[in-house]
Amino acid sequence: MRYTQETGVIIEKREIAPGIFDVAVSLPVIAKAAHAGQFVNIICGDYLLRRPISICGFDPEKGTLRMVFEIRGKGTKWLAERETGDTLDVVGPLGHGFSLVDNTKKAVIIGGGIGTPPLLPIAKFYGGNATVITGFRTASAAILQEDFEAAGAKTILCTDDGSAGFHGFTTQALEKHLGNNECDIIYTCGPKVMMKGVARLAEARGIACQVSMEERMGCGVGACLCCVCGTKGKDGDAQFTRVCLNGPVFDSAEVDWDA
């Protein structure tokens, strides 16, 4: 696996939700080896472990990163008082990402609260051959619909609460659209029981399916193993999966959901 660590300038900062920031920071050579459903390591103030990050977008050409991360605790509450002109020392980019097929197959993207972002990269690949489907609690927490629609991609919003969009999940949303729609290929990061009842969807129909999967990481570099996931071995057997290292992204048949 090849990553580089980097020190960039904050270029851009803006809270776009409560407690979600969106930043773009100067990376170019970062910048230029990422691809969608990649992440980066970033050192947060005095904490010891860095905080990964997921990429929302990259610029090769200008050499930046984009990444929208919600504050979860000290670490990212300390990324997210930063300012322009600051400094931050990355690793990156780390992990598989996703596959990406013929731009001319109809491609389904389903985001749930702050998994949405790294799926931005997808949209703008498939441009209108794609539908993101994304999820929120309420109105004021949905992220990134402005961007998906500029991508070209039909957007469907559901809110857990109908202040916006449909009511109800990104599943039902999902098993909706794909009644009357066609699919080559699905992609999918969120909340574990959302991802789960996607691959359960993708599977019934014979829709191949990727998956983002999230798990707390130490190193990020496949080193300390405190990341793993259950995954199903060639002969179906139980085994365990480094995320940072051959994830995040799987295909959902490889993933030992009850694990």
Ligand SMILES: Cc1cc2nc3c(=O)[nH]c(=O)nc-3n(C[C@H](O)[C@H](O)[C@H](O)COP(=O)(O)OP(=O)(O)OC[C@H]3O[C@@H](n4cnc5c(N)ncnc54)[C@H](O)[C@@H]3O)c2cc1C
The other form holds:
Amino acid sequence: MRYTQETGVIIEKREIAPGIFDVAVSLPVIAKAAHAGQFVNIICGDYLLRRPISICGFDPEKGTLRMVFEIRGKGTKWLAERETGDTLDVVGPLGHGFSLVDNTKKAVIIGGGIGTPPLLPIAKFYGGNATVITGFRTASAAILQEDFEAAGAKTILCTDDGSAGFHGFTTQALEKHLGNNECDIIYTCGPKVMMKGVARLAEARGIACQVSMEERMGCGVGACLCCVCGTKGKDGDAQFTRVCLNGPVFDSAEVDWDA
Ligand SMILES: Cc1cc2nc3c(=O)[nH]c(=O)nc-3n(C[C@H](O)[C@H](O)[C@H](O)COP(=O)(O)OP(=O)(O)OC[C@H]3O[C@@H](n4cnc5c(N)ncnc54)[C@H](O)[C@@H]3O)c2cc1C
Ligand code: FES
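Alternative state: the form predicted in complex with the ligand, after the form predicted on its own:
Whole complex next, starting from this chain.
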């Protein structure tokens, strides 16, 4: 794994939904090495453990990294209180990201809530051949819709309460979409229950599916084993795999969803 520790200046910060922040940080070395689906680990104040945040965008020429995060606890609250001009201590890029196969293929991208940010680079790769289905609790929590549209992707917004777009879950919208449209590959990130449903739909139709598992992490570099998830070995036997090192992205068929 090739990663580096870099101190970067926050050059842009916006609150894009209540409690959800979009930041651009000057991190030229990490931005140059970054790939869709990887993450960075950030020191958040005095907390011993760095907090993992996905790479939502990277610009190797400008040397910037984009991250979108939600306040969940003390670490992300500290992060949200940083302003432009402040510096962040970041390690990355970490983990094994998405495989972007061929942008003439039809890709369907499914994001749930704060699992949506790492999917934006995939939409940029597939452009007009991407359909992005995203789900949020309510209209005001919806993020990145304009970014997916600017990437050329078709977007299907779902809300649990019906306040915008399709009233229902992303898995229902996906099932409907797959009934009427071609799809060569599926990518997903979000709550585990959603990804399990997406994986089942993909498997039933023989469509390749990549999932990003956002388990709780400690070290982020393979040393502490606190991030393991259940996977299937070569003979289908149960095993545990480090998400920070071998993931966060896995082939959905590798994941043991019931472990
Ligand atoms: C590979 C990876 C990529 C991630 N990318 C993003 C991202 O792009 N944007 C974003 O907002 N968040 C992302 N997360 C989740 C983020 O790391 C956690 O929300 C954050 O570490 C919480 O830290 P905290 O100190 O604020 O909260 P804590 O006080 O540590 O925890 C607060 C609450 O959040 C829960 N929590 C902590 N870690 C996770 C996790 N990994 N998954 C689900 N719940 C968790 C805890 O169980 C607790 O209920 C990612 C996590 C991983 C593993
Ligand atoms: S977070 Fe320590 S091994 Fe994965």
